[in-house]
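Just the one chain here, laid out as structure tokens, in the form predicted alone.
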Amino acid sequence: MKTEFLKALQKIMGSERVTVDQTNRHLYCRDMMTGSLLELKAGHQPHLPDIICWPENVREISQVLKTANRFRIPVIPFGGGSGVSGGTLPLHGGLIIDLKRMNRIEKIDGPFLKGIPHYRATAQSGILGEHLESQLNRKGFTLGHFPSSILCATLGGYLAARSAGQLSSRYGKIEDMVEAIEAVLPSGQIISFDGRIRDYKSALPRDLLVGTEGTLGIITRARLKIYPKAPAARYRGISFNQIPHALTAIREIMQSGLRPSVIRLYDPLDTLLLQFGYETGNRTFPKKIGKLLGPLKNNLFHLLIRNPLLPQKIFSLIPSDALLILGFEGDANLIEEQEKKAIEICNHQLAKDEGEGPGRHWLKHRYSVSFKMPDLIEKGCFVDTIEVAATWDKLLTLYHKVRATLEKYCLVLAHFSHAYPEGCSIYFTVVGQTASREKDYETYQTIWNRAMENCLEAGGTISHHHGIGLLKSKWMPRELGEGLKFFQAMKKKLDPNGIMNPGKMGL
């Protein structure tokens, strides 16, 4: 059967864009999920796809899906492979469809004037985020979407996982930017999800597929809102003695009607480590410690990482504030007034204005953190990020509950970002190391189990912008409750043979 399927694919695309070679099968066996890397390091066998193909247009994808459906072959859509939730792992083998050859902006149009100028761009889903943004910039526009993965994630990945960028407080998440999508269903049918559903004017057809991680079909192009590039921007840092005071300030800023482009609060430990990157007067303590330890610092590093309660106790004794990075962009006069108003709100919570330095430093290095993770992995550590969210009344409880639980297993840093009038996301970074690779993997699983259980118990949501994938699948019944039945019914209707990305999102 597999040979017949392979021949059918080669007939559709030619043999040069279909492969079964071992190198590619291993290259496409995982995404950036830490857990699958730890599994490999512990000697577990990876989930290998059987075939990889690279279609160049929607007609080819339609024929491929129709053929895979006929042969009952599992299909996994693949963009940049930058996902961190295992959304592209081929759990049952099957076919990987890599969309990166569909990488063009097809049209930029507007303005459509209805009181407010409105522009939009139509792009293929395989385009890399950085390429999309830089091409828009050359035309004087921005999408306003700046996830940390922008250098390696695709538009299709954004849409599949409902991603969020660092300026989400101003531009929204990707689901706020997309107006319409084109998708191919497992039957091979090409459908445009545009406009509104008759008799259900508040329902948007595109929302049926955006965020479903390739479990119902493949998104092939999208029409997106875009904006003229902002003429001016302002950034600064503001420190608070207490996290609750800072969260009160953020909530009041968002509920006042102000729309900062950036609003990120680093907890004291994360703030302390950030000070390695910039200096404001007397903030040279971390550098002095590094010089003092000299060649012993590597041994000390491993000792502390393997005994995480000790360094966290030490860090708690070091005076450190919680640092808020605040940014605005738009008309120069307008954002100056907005910044003044935001600082005024912060000052009601005993804040200290640290000036532009911390904000400018953050802007310069905003993508750096993710690309430093491989350094820690090279040192034998595991590192991961856990993004959850909650309404304001539950946020602080969620933070303390997850942090108190995890710090016995690993070093825990956190920042609060993607703020809304109703609530905010928390982004935990965990770093750990044990005595063996197998123990690393077991500890990693324990960390995720405890974090998700604590999140649900605190009334939070288990995902804000990394998607569900394989990693969070088992908590979907508790996350969605009866809503999961609606999702399952859609799956049964659109994908009755269950070929689309099986084993993900609790399906």
Contents of the next structure:
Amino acid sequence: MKTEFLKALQKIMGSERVTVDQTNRHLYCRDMMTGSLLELKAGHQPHLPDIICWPENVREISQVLKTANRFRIPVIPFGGGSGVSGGTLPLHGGLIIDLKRMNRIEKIDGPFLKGIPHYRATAQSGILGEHLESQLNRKGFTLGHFPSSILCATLGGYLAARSAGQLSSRYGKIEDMVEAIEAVLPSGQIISFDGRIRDYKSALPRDLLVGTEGTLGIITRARLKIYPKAPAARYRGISFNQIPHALTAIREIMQSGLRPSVIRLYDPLDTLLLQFGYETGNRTFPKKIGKLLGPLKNNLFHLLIRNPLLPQKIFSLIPSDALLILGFEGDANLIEEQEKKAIEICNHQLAKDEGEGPGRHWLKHRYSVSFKMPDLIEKGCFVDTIEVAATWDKLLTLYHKVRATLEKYCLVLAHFSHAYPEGCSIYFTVVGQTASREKDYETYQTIWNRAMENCLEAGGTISHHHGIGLLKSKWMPRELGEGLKFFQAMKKKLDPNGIMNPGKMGL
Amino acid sequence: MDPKQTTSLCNSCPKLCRFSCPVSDADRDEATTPWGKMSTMKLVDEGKLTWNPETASLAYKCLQCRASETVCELGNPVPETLEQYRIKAFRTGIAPAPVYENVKIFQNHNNPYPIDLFDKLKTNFPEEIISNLPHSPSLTKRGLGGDSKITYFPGCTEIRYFPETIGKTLKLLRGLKIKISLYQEPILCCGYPLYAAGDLESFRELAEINIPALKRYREVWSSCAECLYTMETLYREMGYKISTQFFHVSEKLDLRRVAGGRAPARAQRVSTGGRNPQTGPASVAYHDPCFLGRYRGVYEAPRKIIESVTGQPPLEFFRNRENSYCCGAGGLLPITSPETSRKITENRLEEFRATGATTLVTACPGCVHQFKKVDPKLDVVSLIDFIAI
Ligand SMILES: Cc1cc2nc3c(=O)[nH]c(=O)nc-3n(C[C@H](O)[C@H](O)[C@H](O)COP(=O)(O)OP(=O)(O)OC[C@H]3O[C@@H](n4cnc5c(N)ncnc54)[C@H](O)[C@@H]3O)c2cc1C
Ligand code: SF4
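The form predicted in complex with the partner chain is what I want next, because the block you gave corresponds to the form predicted alone; please supply it.
Below: every chain and molecule of the assembly, starting with the one above.
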């Protein structure tokens, strides 16, 4: 059966772009979910795909899906493989469709009415985020989407996992940026930008497929809103000695109608990492504390990581601030006024304006933290990030609950980012180390179980922008409630043979 | 550098440098990302993949351009690590076939081309250039370095493809009253192609012949920064002591004198409106060669030289200086993966066209050759050819 399937694929694409070789099978066996790396480090067997292919156009994808359906072969779309929820894991083997050969910006158009700027770009889904943004920049535009994974994620992955960038408060999440998509359904049906889905004629493919992580079809192109690059930007650091005060300030800023591009609050421990992780930049902490905690970088670090309660206890005794990074982009005069107003709001909450330094420092190092992760893993630790969200009334409870539970197992840092008038997301970073990689993996699973339970109990949502994938799949019934039945019904209708990315998203 | 550590580090990384790697940009898969290449080597070391021509070939899917290393905030040395696996592949006989063919040519001719470079120098080169040098050896004293303190090392690619540029270089430098001889040793290649092939043994043999010859000079100048890196860094890394100093010609050109002289014909043409006045003023864009830029840190000198003769700074590629994008000729890629190499060159040329310039100037004979090979109609010249009359 597999040989026949392979032959059929080779007929569609030629043998050059289809492979069953061992090297590629191993390289496509995971994404960046910490769990799969820990599993491999602990010596578990990888989930190897059987075949990998690299289509170059939508027609090929359509034919491949038709054929996969005929042979009942699982199909897993693969963008950059930077997902952190196990979305691309070939749990049941099958075919990986790597979309990166479809990587062109096809069109940039606009303005559509004289004098009213409205621009858009049409791009293929396999383009890397950084290439998309820099190619737009060359023409004077920006998409405004800056996830920390911009260097390694694709547009298709952004859309499939509902990604959020660092400037989301101004430009929105990816689902706010996309006007239309072209996609291929499991049956092989191609839905063009203006096309309709046979079974759901009233639903736009964009609304139906964005965020479904390859379980309902493959996104092949997208038409995106883009903007002329902002003429000016301002960045600042503001410190608060109480997190609740800071959160009140953020809520008031967002509810007042101000549109910061960046609004991120680092809790005291994360503030420390933000400053100690890098060599330069302004520090809001007194030098003495810096010196005291400097050895964190050395051997003591491992000791503390293995006994997380200890540093957290010590740290809670040291008076330290939470740092808010506040940024605005746009017309120079307008953003100056906006910044003034935002600072005023902060001042009502006993804030201290730290000036431009910390803001500029953040901007310069905003992708640096991603490089810390492999370094820590190689130093024998495990690291992961847990991004949840809640409305303002539940946010602080959620923060304390998750934090207090996880502190027993690992060092917990958190920042509040992606703020909205109605609520905000919390991004926990967990760093731990146990006696062995197997134990690391077990602890890691406990951490996730506890975090998700606590989040749901506190009334939060289990995913703000990293998607569900395999990692959070088992909590989908509680996350979606009755909504899951609708999702399952849609899946059954569109993908009766269940070939698309099986085992993900609670399906 | 412990390859076990460096490959493991990449394997734990979310492929943060993949966007910068011209090879993965051209091939657009996971295996040819720095992550993929390094992970494969790790999996081989762990026995999860076998060491065979297919896995070994990934060690050769690298331009050694250091783009990823520049982006990587951990500074993980991908090309240097992959080099270790090239050495292993070469020794175990499973390097790509063209690598062995290239080494064979090298062993027969002491350079990667099937020609005698010394003969080529003799036939293509005006006798006056060689003999007219202060304290320089003459052709008859072949093999002797003479007593000139500074010598010009042309390198194999320049001799093979651009012999007339060597003449222009020496003429220009001597016109600027620099006492410089032409390096006329029997071997006229630094051996980098052997190093890139992973044939460490032959590379070492060649280095041992070259070093005593190089030692005779206080300074060695070249237009090829790959040669400079080989002689200045790789020889030393292999444990050889050599106090000679190495410079790229662009680092040594006296700008005031270049600018003060009569503006060279070509530059004049460029600064005064190009060949065809109908198409508007012609302009120049400068491409940073990897070995001159990322390896050697020379970014501004060539730009200033261009500006000193045209009166304006060159136009910039979108990816320039430390973010420059390889021309596609590095790391033996043109012989191991010609299609990928060509695609990379095309990508870079697309970026050149977007600059709006009509002339592409660069400071490496290898880059000039690669660009010309892919687009014979392209107006691409070396820095010296651009400024020398
Ligand atoms: C260091 C790091 C930082 C990160 N920071 C952020 C961040 O700031 N914001 C954020 O939102 N995320 C972040 N992420 C998570 C991740 O980068 C995003 O989820 C991203 O959108 C995934 O894109 P990708 O192309 O790598 O997708 P992949 O990992 O390849 O795939 C993700 C899921 O989408 C599916 N898929 C991929 N392409 C398609 C397609 N064309 N059609 C249908 N389904 C498809 C896959 O099957 C899979 O289920 C980060 C990850 C890392 C490793
Ligand atoms: S070179 Fe650096 S950025 Fe690139 S994969 Fe390796 S560790 Fe990551």
